[in-house]
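Take a look at this single chain, the form predicted alone, given in structure tokens.
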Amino acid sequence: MKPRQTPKPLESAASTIGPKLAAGSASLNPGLRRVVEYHWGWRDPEGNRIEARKGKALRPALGLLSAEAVGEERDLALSGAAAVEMLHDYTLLHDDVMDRDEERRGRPTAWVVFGTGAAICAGDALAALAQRVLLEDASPRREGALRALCKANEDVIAGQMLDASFEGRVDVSIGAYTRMASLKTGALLRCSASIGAILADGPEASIAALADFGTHLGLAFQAVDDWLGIWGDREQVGKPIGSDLRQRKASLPILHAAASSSAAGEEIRCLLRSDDPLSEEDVERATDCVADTGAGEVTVAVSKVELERAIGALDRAWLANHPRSQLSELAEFAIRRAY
């Protein structure tokens, strides 16, 4: 996968929305704010102000982008955009705990520097945080706006839930993959897609149509993701690579390994059967068995199609050009992306 150069929607996101997570941190107790501002990047571990470390932006991008797709202005949609990074932020809090993963954007997690709790309660402080700020909005829509992200919040809870009982197992489907994927990323990138819109008062179709779209590109995204998993870059995904398999993770290329006849799939079966943890010697042997089944091409290819169902999406319904173009650029980034 050959990365792209970030898009501007991305960057100009991140420092749209600055502001609006600033004021939202301050109003944290501080000890809380001092676990939400290190995942941030803002501080480093003593709570001392550092260059900011930037994430992907993606989410609040494609929610100022909503707004702008149905005729109006991206600052209808800013409390919109700042909410739904601030649930994807609880998300990660979250998942770094329950799978135990210790480096996030190259630093430790903060569970490792702040303690399992800490972490936790930080990211229950951000999903209820952004209610609130997309309460504070004036939007008339707001309330159907927050409908919006509470049931991404509780989709994205249920996928989380469906994954972690996949760990292990040789037997889950891809039709079963697919549905937790739609669930634990979809659901929030169907959300970010649409909530601009919906904070817009734009018209149903419209909104239907960038939903659909958010949907399928957290389809690519996780099917991405998962390839990072095995085959990334550790210095630019920010995290050691394997993991996944370490953990005995049900990602879309181990699943298609696991499926294979070949000798490799079946030496991928027994791995993920047997009850020893993985040294770096079977992790590397891993992936090694997932390569030789094609699971990664495989892996790709349902990037691909995701993302032309994502951008077919967009062909719906009535949406603005420019910003229309910025979606699909984002869409093709967030497959191409090497972090």
Second form
There are 2 protein chains.
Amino acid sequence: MKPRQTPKPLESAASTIGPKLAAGSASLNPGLRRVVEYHWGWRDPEGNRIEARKGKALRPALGLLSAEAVGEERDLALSGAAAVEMLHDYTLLHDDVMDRDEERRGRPTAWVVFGTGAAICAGDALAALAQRVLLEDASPRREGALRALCKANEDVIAGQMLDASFEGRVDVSIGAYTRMASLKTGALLRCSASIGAILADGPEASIAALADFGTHLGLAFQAVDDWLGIWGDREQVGKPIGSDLRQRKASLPILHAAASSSAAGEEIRCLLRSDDPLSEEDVERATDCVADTGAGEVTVAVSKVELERAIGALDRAWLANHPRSQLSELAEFAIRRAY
Amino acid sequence: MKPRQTPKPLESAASTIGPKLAAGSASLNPGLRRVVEYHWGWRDPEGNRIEARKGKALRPALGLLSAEAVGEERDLALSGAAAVEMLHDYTLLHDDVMDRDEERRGRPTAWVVFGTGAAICAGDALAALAQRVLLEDASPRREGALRALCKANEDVIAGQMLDASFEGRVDVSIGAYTRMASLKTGALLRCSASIGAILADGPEASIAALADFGTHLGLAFQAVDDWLGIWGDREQVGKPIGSDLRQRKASLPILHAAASSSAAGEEIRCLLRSDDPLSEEDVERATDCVADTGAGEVTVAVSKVELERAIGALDRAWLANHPRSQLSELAEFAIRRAY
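The form predicted together with another copy of the chain is what I want next, because the block you gave corresponds to the form predicted alone; please supply it.
Okay, now the whole complex, with that chain kicking things off.
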């Protein structure tokens, strides 16, 4: 299935929070600002302004919609929407350093262009900025929003650490994988999908439903990401095809394949256990093996189940009708981008 | 001048905040906890508990005293004292990665033992933990404390970025250096010396005086650190002697030497401009050159002037007598550790 037309909330979110992001980066020292605005796709490596790419801004879109979902103005969610995007970008900047990833969104990563130190600093600065944006918000519930952001930050870090510890292992259970993914990816979507409702002082039950929606959306999203990490083309993923296999990542399809009793499963287990660098042919061969075990279909099925759970969560408490439909639509769009 | 007996507040601070730190690290995932507790000197690289070294705990000591200085119980400052120590340790973990420093306090740095990714994650986790500790505090002024901590974090990052941009440069003005040092080192001591007073809801003028005390103490402290970076022995500094010259850091004595019109000054300028790695003889020779310009005496004088300013700031607003004396004593001790 090809991606349908981009939902409106996704299109408008990036421009809605743009001024907040711009004010944030303008408050940084020039060296940090350059790294941050390069990472955002606003500047080239030399620091010249370029036409900003249309980012997905999924997290800000969720944040803005979550205020509307409890019947309030989306403007009340503005700081929250900017904060989750800043927190997301901080994790990307640090992840790229940790994983030594050299490409993101089809461009060299920040550490490749500016060095490891500058990329770490820029990430740290964005994490602090996310916090400040909320501290400066006028909402009497800003502290609650800050708590949610802090929790998301802690969970993402724990998830990243777990993910790294899984690399090259064949014995990671699907349960352990799911706990990792709900931390690494679910936690920030959970925060994004509820932070606007918190700032708008929505009912507790509605906030909880929105948060659960976010967690399951995160699990669905991670399954899609893992699928793309093997079968996505460069245009969809922005990095070389087969990179998850090359890195021996314990991704969902790879774990499913490694759990298979078939000959293909045994080949994948051997590959994960070995330390030798993989040639292009090895990666192609491994991709075929993973497909042979049916792990691709299982991964797609997991993403669909989690998507249903996410949408189901939205029915568990009172939410305004139109924003609720928009949240469902957004979730489907985010998940069906691949197949 | 040899260090006198360690002041009591410094000795007791580490044990006072110990349980808060322990509860914090116990809440982390096991992988992160291991890195953090290794960094604190509580565990060896294999994860076995070792007898904790007596840390300096200067920042927690300042935090605790600042509550007493506005006439309140030091217990009110407990979260603040733990938070500034966690923030400090986060900056150290990241700095060591950025500077590729392989030794701290006479032990291999965390990234050397656990890898770059784990050290970055552990730093991120401590930054988040510092924030959470304050969010969980019962004080009605916890948000003010959080603002102070966030500001300190932003300033430290900006200072670190500036410091890195100075490396190898001979044209950094003393004014630019001082602004950098007041961010990199002054900001967190400013926060430490006032956070307890904020949490204890002290008078604004007293909080401001304590904050200024911290800034100037930071400048004095940095001057001493820079002095030790050239003339300190391994036991005092915990890393190889002459490392600042080897790294061509724009430290205070090196900048003063590079500004000298003497032949020794010219040698230092040449050394800073070149890219060649320095032999042990080069470093020794450069050390002599820096000394020749009188930069050592200037650096000592700067630290004394800033120390006086720090102590002077304590007289600018009402503070309780005994804690004020203890703050002065602590400042003198921290500065006179070297000479």
